[in-house]
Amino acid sequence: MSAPLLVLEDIRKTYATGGGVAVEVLRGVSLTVEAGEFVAIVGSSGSGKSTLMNILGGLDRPTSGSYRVGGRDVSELEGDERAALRRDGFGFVFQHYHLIPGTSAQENVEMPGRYAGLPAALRESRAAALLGRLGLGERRHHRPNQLSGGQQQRVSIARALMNGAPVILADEPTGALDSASGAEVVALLRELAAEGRTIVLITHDRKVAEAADRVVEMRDGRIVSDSATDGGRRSRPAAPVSAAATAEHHTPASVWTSAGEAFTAALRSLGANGFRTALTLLGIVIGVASVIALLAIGEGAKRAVMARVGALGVNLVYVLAGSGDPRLPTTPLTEADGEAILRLPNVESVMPYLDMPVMVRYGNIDHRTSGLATSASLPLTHRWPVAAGSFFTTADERAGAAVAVLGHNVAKRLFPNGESPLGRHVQVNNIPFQVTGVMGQKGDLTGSQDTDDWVFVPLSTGVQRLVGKPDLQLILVSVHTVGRIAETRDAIGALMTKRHGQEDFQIRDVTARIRTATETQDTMTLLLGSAAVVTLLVGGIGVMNIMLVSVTERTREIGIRMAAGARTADIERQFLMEAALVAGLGGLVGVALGLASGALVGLFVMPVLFTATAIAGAVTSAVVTGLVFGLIPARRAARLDPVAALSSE
């Protein structure tokens, strides 16, 4: 004879009450069930029969005693191994059906197959066949609340058969049904027993128990009678169903398949609570929108400042007259100083700088502005092209020619009707100058002076006709190689100290300005980004709170999934997927909102610059935030006790 399928020896189960009192529910139960038997365990409420069924199905553990399934000691099995035992070895039929609301009859029946790794097509066809066999083929797309009690119980039976489990555990399957529906369910169990499945029926109704081939009576946590040993009937199936018959299909689903199933379940769950999901999304939406908009504003401001500073020329060195200390005597800068600097290595050009206030007139239009007496090297030094005509030449400088080049705004002011200024004579401090060119538009480079509002004249002409003395405010030096600008700056300092006999000048370069501006803008961007990240974290806390509420509300659903064979990783994956999905959807909506709000700021307030890195980073951060803050609820769900979860209201 083959070994018994289910063997319990001296099983005891003790629960500790809230007051610390130990209550012994099972008191030394020993029971053997052969493969293919139809056994009814009957007893009144509180006799321990449901606790015994939970132990038989691997939902609960005995306090002491031995339980073996097919010769394997169940006490040696841990979390996922016990889940595999429930998935492949047992099908559960509960008194209150325990169907997952919001999902169709077909989806409820398919659920054990999902956790067993059955291909989708096989799951669908098998579920449809089972429902058709039980008379529900036309109602397989109905949800539980659209089915009668008897129909829901038949769906529960179909689910128990989904993975071809050799053992069906039915706990009061007729308890919530009328007599006609109850008789149908009992008849179905008889059919399954006739096919060779092992049926363990838990009931308090002796009439229902009479349908079994063997009746075991429990009272006060003990077996008080067993028809198998008392001369009663005992089933002798010709070909009992074994787990090996369906084991070929029962391999855990791949990570990608499980993720896809979890994604589908997450969508369904979130859709069932649309308003709450929208409120949860709100925190993530605001956080992501803030990240994108604030970083775009910060990056736009940074680029604007860098453009302004960069327009001055990153290859420039400024030699300024005066040490900055009023107590020290000052030797003026001269054109000869510039000529000496021009002979140094790495120096590309030298531009003397002598400005003065001037009144410019053409016809009856007067305009007060600034004049700049400089050299013909200005377009090269400043990388500043002439828009019309030409800049004055070195020959003009040597000759002290009365020629001028107008800034963009000066030309527009003096010639408002679009007349070309080239070749015209304008009065500069009542001295006529012929216009040879108009500079390209440059903008406000310094933040305090609009360079497009200048009038440019040769240095010699400015000294002789407009200022009267050759003292320069500064000498602007451009270098060939920016990487050697520090070396060139030191060489200029040494030369000027030697020429003046003291350090009565100052030397600066644009790289220091750029570095300072960059550091300042990076700090501002970091502060803006930090503020946005805080908002995103607040949204993540909201996700965690909602997910914790969801776990509490769906505790029974979690228990149902565990009974169907869901592993710890399956439960964790589903709730993590829901959290990531909420955060991801919120991230996408937040991207749209951030782009729109940033565009409005850029349109009406200040320049903004969106970057793909910031957008991708914001969405990724949202999903990661959802995963991080969803981890605690997911782990709480995965670590629920199956029995406690199933019994929750």
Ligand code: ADP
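Residue numbers count along the first chain shown, from 1. These figures come from a predicted structure and were not determined experimentally. Rigid core here is just the name for the largest C-alpha set that superposes within 1.5 Å across the two forms. Compared with the form predicted together with the named molecule:
With the core held fixed, the Cα of Leu201 is displaced between these two forms by less than 2 Å. Once the rigid core is used as the reference frame, the Cα position of Gly48 differs between these two forms by less than 2 Å.
Annotation: Cα of Asn417 displaced by at least 2 Å between these two forms, core superposition.
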Contents of the next structure:
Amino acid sequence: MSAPLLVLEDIRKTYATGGGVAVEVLRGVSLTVEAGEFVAIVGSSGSGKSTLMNILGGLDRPTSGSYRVGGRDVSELEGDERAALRRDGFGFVFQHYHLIPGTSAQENVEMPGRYAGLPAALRESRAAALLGRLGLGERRHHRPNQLSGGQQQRVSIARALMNGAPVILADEPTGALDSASGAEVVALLRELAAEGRTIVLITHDRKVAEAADRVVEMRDGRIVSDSATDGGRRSRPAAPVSAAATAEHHTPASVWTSAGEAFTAALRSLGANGFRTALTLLGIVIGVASVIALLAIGEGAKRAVMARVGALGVNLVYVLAGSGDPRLPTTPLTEADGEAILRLPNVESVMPYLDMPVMVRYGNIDHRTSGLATSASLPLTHRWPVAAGSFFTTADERAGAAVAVLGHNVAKRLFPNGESPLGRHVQVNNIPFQVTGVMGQKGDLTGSQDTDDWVFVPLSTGVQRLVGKPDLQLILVSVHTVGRIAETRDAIGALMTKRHGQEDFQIRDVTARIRTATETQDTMTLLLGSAAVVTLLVGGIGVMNIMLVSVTERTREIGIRMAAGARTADIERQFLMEAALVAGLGGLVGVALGLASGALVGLFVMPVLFTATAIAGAVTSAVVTGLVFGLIPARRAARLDPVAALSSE
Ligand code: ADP
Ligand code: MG
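Return the form predicted together with the named molecule of this protein as a structure block, the form predicted on its own having already been given.
Whole complex next, starting from this chain.
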């Protein structure tokens, strides 16, 4: 013969009350329940019935004594093993139904199935079938507050049956019902007993207890009578529990299933407290929005600077005449300096630079602009192609030929009718120069000077005919390998110092300027970033706060889920996901706000550049913030004591 289903031996339960006084609520209860029995435990209020039921159902542990379920000692079980016992072994029915508010009857009934890992389709069909059987088919999608007490109690019975638990523990199931609904519930329990399920019905009402086959009476924490031992037992053959109802073992619900549920739960609690949530999330929203908007502004500024600086040529080293201190004597920069520099390693080309204001004229059109006396290497040094004709040559330079190359805009000004300037003679300061080429459009290089508004002439010609002095303002050096530009710069410096006997020049290169610009921008980004992190932290504290409130408000719900067999991890994950979702939602709103405000700045103030990395990073930080700050509330929820949680208001 197999072991009896439930065996309690000398169970004692002592509560420590305030002031160090211990109250013994159960004083040595011994009780054996066979599979298939319908037992009523009757007794006046305070006699210890609920305490006994909590121990029977694995919600609570006895202070001493042994409790065996199907021969297995469960009094010492901990945490998740206890949860598994509740999940597969017992279905609870409470006096106040304990349905999860705000979710439909169907969802309430399905809930234990989630923790048992039933596949969604099976869960759905089984819950629907149970509700249909209990006469609630029409009301499957009603919420608890849309149902009468009797209906709610039937939903809770359906929930108790969901995982096919062999034992139903009903604590005062009729206590809150009118007599007609109460009778219906008792009839239902009878029916379940008739199917072979084991029923433990707890009641203070003797008339209700009479429905059972066996009545156990309790008084002051002791069993004072038992119809089974008193000979009054109405024996009924124990039928096997139907196949569908035997506990099935499934893998725990997948992460996605729990994510789905957590999402719905999160939306529900958000919906219920929309305004409060919105206020709490403001930190995250503002944090994320500011990260996105400020980074976009920063990136926009950086790109503008880079574009401007980059257009000057990353491959260029500038050698400027004069030390920058007007009191020091200076030697002029000369073409010979350039030729010496050209012989240095990594130097690709050297371009002398001597500019002067000029007046150019063609026909009756006058144009006041800048002339640049330089060498034939300009197109190479500047990576600046000629659009029409060709640039003047080294031969022109040597010969001091009166030839000129026009900038794009100069050509347009002097030849407005689209006539080709090539071969024509233009007057530069009243001296005729033959046009050999027109430069391609380069755009605004420096931001201060229109690069396309130049007239280029050979250095020798410019010196002889336009300026009269061979002193260069600067020498532009282009290098072969940009990576070695610093080295080349130092070499030029050393060479020039040697040639001039002093440091009466300045050397610049664009990479240094880019580096400075980038460093400035990076510092800005870092500052903005830290401000955003602080905002996110504040937002995270907001999330923690709202989650702690949520845990407190939903303590009973947590108890209900634990009674249904939720593991510590299930509860923890639910609240963590809620926190992450709430924060993620804040993050998304923040993204929208950040994009909108960034776009406004872009439209009216300065260029902005949104980067996917910044947006993804901001949302990720929001979600991570939610997870980190949700951890404490989630832990708190998961560590609640089921009995205490269930009895919370
Ligand atoms: P019943 O369900 O028969 O009305 P209970 O089992 O709920 O009785 O309670 C039995 C006794 O234990 C009561 O006197 C109650 O005050 C006490 N009791 C129940 N739970 C606690 C607790 N957590 N701490 C202290 N005393 C408790
Ligand atoms: Mg009670």
